[in-house]
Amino acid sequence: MTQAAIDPAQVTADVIIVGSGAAGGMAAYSLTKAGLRCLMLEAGRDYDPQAEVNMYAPESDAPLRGSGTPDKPFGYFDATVDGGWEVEGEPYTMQEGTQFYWYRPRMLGGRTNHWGRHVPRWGAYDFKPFSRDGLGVDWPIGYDDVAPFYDRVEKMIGVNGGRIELENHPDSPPGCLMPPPKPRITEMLIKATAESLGIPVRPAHTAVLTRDMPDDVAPRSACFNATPCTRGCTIGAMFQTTTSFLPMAKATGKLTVVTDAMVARVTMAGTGAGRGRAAGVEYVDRKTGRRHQVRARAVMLAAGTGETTRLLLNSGGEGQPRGLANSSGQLGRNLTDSTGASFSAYIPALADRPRYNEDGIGGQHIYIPFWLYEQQKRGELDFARGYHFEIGGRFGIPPAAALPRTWGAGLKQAVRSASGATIGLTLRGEMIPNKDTYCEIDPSVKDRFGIPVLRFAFKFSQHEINQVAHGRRTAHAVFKRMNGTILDRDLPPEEIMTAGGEIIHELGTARMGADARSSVVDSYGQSWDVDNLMLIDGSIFASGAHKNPTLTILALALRASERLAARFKSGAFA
């Protein structure tokens, strides 16, 4: 159904989806393919990968040679068509001293438009966390619970990948993973050293296709290694919900996806035998400001951790000043995002290298995963949790800090000479839940809608400062046994570490448990206050692993959707 046809009160569902990403995309795929009716509502405007993806176009086409600007800060030429950091008419504020960038793009398929495509599995350790170090909180599932979706989501979005076989990453069976492309030189280096020093080097495990995924209504080709990911891709080899799970659910004729609506609120049953249950919700139209009520039989948050945290919280009706679902008054706290800091170096051996292709698929092939769960349970590290790299070095212009100060045809020989010799390591680690981190609405200000907005508060913990500490003496001792020169400013940890929201791993502000005083949902996604109500995306996680989040959030979304399909079939909702 095309949405000029569309008139919301009349749309009859089953079931309502808010939000199209990773979670959203996943829920309206296997809600449809099992025969319930959806109705999607999207905050952001209408996206066409087909139409809209500029694969090709050099920089140098690009206003400022396609350099960041604030309403395109990755570029002009970026798959983020609306939205970012800043969100016009739509603002969020940060409690007194603490720093915090949430990201949000406003367009269909979400994030999944501008993402990393790094999908490790998460492994047993990382769903028991406290059991393990006495921090946090365990996850009321684990390992076990979640890998039959792992090896199902892998083969259904495309992954790449090899044998990781170090503790607490698990392997995925055979058949899972798509080949994985070959190291680059830089990268093959890296592993040399980095293995020479004890420091495993694997296979990276990324959602890009190497090889063909036929299908009658969203054929995905593999990638051809010549255009950035981040831009968007029109074959489908980078996994976008726009590009394989949308179109897929469309098919079916069971789903209607409105755009440009900025849902607002839950609506509750106020009387009958549905008491207690949610009704609908109520979004803007984020076109004219018309309020559009929609009623279904049961409702999926998928809006992303924040957006589907303020909803909630400004769902609160009469007697629910801290919002809806929050009995346990858990809304709202436990908020992490991943650790982030990047180190490099001027390798001289890479100098002069000579001139080749050796782009490959968009972002590593292979990358360091944590390794030390030996010593940090004899108490060797001063941190809990992990860390791994993601590797970088490719052909490109190098650092001015690469660079002898000359200037005219001595600068010019000396870019070329230096071009592919800088690699980098860049850190991603665990964040650790703790009271001084949390959203909640902020009293007094509203967006544009007149919907009241989120009041952000983070701070790291020393467990974090301490990890990034570490991390970097871990790069330096790579860089130094190939002999390179080290382009970091010495600087105090805390300097060095991306701020809060920087990475876009935000989680866990309405996170699943095993029982309703001490957590908002259960090991479903269900809310322990409103049966009918579920939520789906990064918001429920207990903890966040160093590893990326997104293929945790689209197994869990599956498992979640499946749960619901047969809570329907079994008459639940009747």
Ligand SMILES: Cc1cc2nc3c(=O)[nH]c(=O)nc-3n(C[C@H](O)[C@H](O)[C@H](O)COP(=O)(O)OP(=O)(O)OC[C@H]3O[C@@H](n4cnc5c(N)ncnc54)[C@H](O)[C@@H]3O)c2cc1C
Contents of the next structure:
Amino acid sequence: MTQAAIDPAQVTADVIIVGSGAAGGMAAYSLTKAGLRCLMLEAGRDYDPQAEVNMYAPESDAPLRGSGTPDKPFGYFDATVDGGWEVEGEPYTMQEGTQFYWYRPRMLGGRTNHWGRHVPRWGAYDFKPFSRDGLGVDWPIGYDDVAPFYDRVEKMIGVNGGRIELENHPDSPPGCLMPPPKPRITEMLIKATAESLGIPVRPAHTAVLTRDMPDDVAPRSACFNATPCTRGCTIGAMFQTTTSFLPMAKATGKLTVVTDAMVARVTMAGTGAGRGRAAGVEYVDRKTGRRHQVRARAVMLAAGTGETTRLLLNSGGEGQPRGLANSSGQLGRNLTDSTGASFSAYIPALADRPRYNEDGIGGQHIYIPFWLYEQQKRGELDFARGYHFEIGGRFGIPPAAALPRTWGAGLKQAVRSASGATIGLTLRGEMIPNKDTYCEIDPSVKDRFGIPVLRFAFKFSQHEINQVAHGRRTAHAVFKRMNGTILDRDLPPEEIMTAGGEIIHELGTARMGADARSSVVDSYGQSWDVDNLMLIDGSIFASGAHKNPTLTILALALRASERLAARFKSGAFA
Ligand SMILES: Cc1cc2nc3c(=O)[nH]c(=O)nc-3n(C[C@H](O)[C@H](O)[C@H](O)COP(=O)(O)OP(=O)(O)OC[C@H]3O[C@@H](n4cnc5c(N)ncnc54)[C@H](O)[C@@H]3O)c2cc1C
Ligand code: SF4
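Following the display of the form predicted on its own, present the structure of the form predicted in complex with the named molecule.
Below is the entire complex, every chain and molecule, led by the chain shown above.
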């Protein structure tokens, strides 16, 4: 997909885009359509799912029958090549006594090649949390500012789903969503049970096509419900930038992509009319180790939360020991990840089911959105922010805890009987930014390119711990109503929560705000300090939500890109 033998220094670009994931892909698509010449620098290797993904191979063909390993945490066939929580030669460190795991894809398309594709809209409360409960900060924009971009992004990437009709879960206008798939048997049982307890269950919104999406350059087909999505999708049914935005942007003739280009810092114009503006970036060729400098009239950072901030912290020149674009001192602060915990039970009513195909689209078809906003507002809960449950339960090898201690033919029979009889509820919750959770440059560690690395500090507050405890009580109440045998160990909530970074929804560290004193960028991701520098990934979020972030990343990247294109048109960068 990348152009062979280009000399990036010779590319005349209006905009340099760093990163090719959700945010970078959207920017490339939007800016090239607006007629701007873009140079995209991607640290990872070139990747073409249509040529590389092995959709049909059974796990039994894979080493270790597809089990995860440190360099392939999601199994041998997983779409993330060259990346994960560990990347060779590219360490990060943690403050003593804290835990944070940083997931970094090193491939064209970033994490969009392999993600859950659950794409709920955020609601009005999610953009104004401080106004509601006095914690954290409000965003400088509200739901109404983002809603028109949600409408467009849902249509652009292809999202299936249905109406939610619940407080703080805005519904999409007609025409935005493709029809949702039917719930599976396990999901219908959960729905009936949860609703009998007053807990709502609704269609999930998922970035997987249930109708064909024709396009001259990047046609995409409806999901055929048969193959593991985490490997990538050669027919383009699930949204990944490598089968959508990137080929579409390249077809304009205005996008140059350079892979294996590890950007090390933003460079500044030293003298002349452009003084105080970004001149371009310096990157290291990961294959040769050589350093290159490239220039453009504007720079957009879409390297992902953490990487974008690391780049700025490493870009401080003379007189800027705190990095570039950091007059507020907020760079690195306000890091969050979603809370996470998994609950499961063996449900006798689902045992010995006849076999049939219930694969469906990858992941859940329905889910449990947060439903307790009123109680929270009245102060009846001991945690301030919400959570949702993602629903799991399919045919497959049941967990050992669901099986009797038996061997031979008895074990075979037990496995067959219990296959499809285990249900899982996976919690994803909102974390409130706190002063003990941040990233900074480690003063003594560099990666293999000589670039100083990030050091993380991470701590959940009592709000998140109480939230997970509440989630466990709720999940167990649902399981008990189904006469299920709970398979979870009885541990304190702190011990069942995933560590920071494990849910891979890291956000913040360069938050947006209403003024330069308290934030790094404005609501368009434009740096308050450097006029032609924009940040467009999750780093600019003023806070998280229990809802997964990527639809909002895409909507804000589209909003920012259109604003940048308008500024170009008005002559701001002439
Ligand atoms: C297993 C998994 C499941 C997930 N499930 C969901 C889900 O269901 N719903 C949801 O909303 N989100 C989900 N996410 C999170 C989602 O993938 C991310 O929020 C989203 O992809 C972030 O987009 P991005 O463009 O900011 O970053 P990325 O997709 O990470 O892209 C950043 C790109 O920048 C490149 N880069 C980094 N540093 C540099 C550098 N210095 N120079 C040049 N290039 C650089 C990286 O290689 C990468 O390609 C999931 C993620 C994973 C891994
Ligand atoms: S199940 Fe559907 S979306 Fe997933 S990989 Fe297969 S065709 Fe693609």
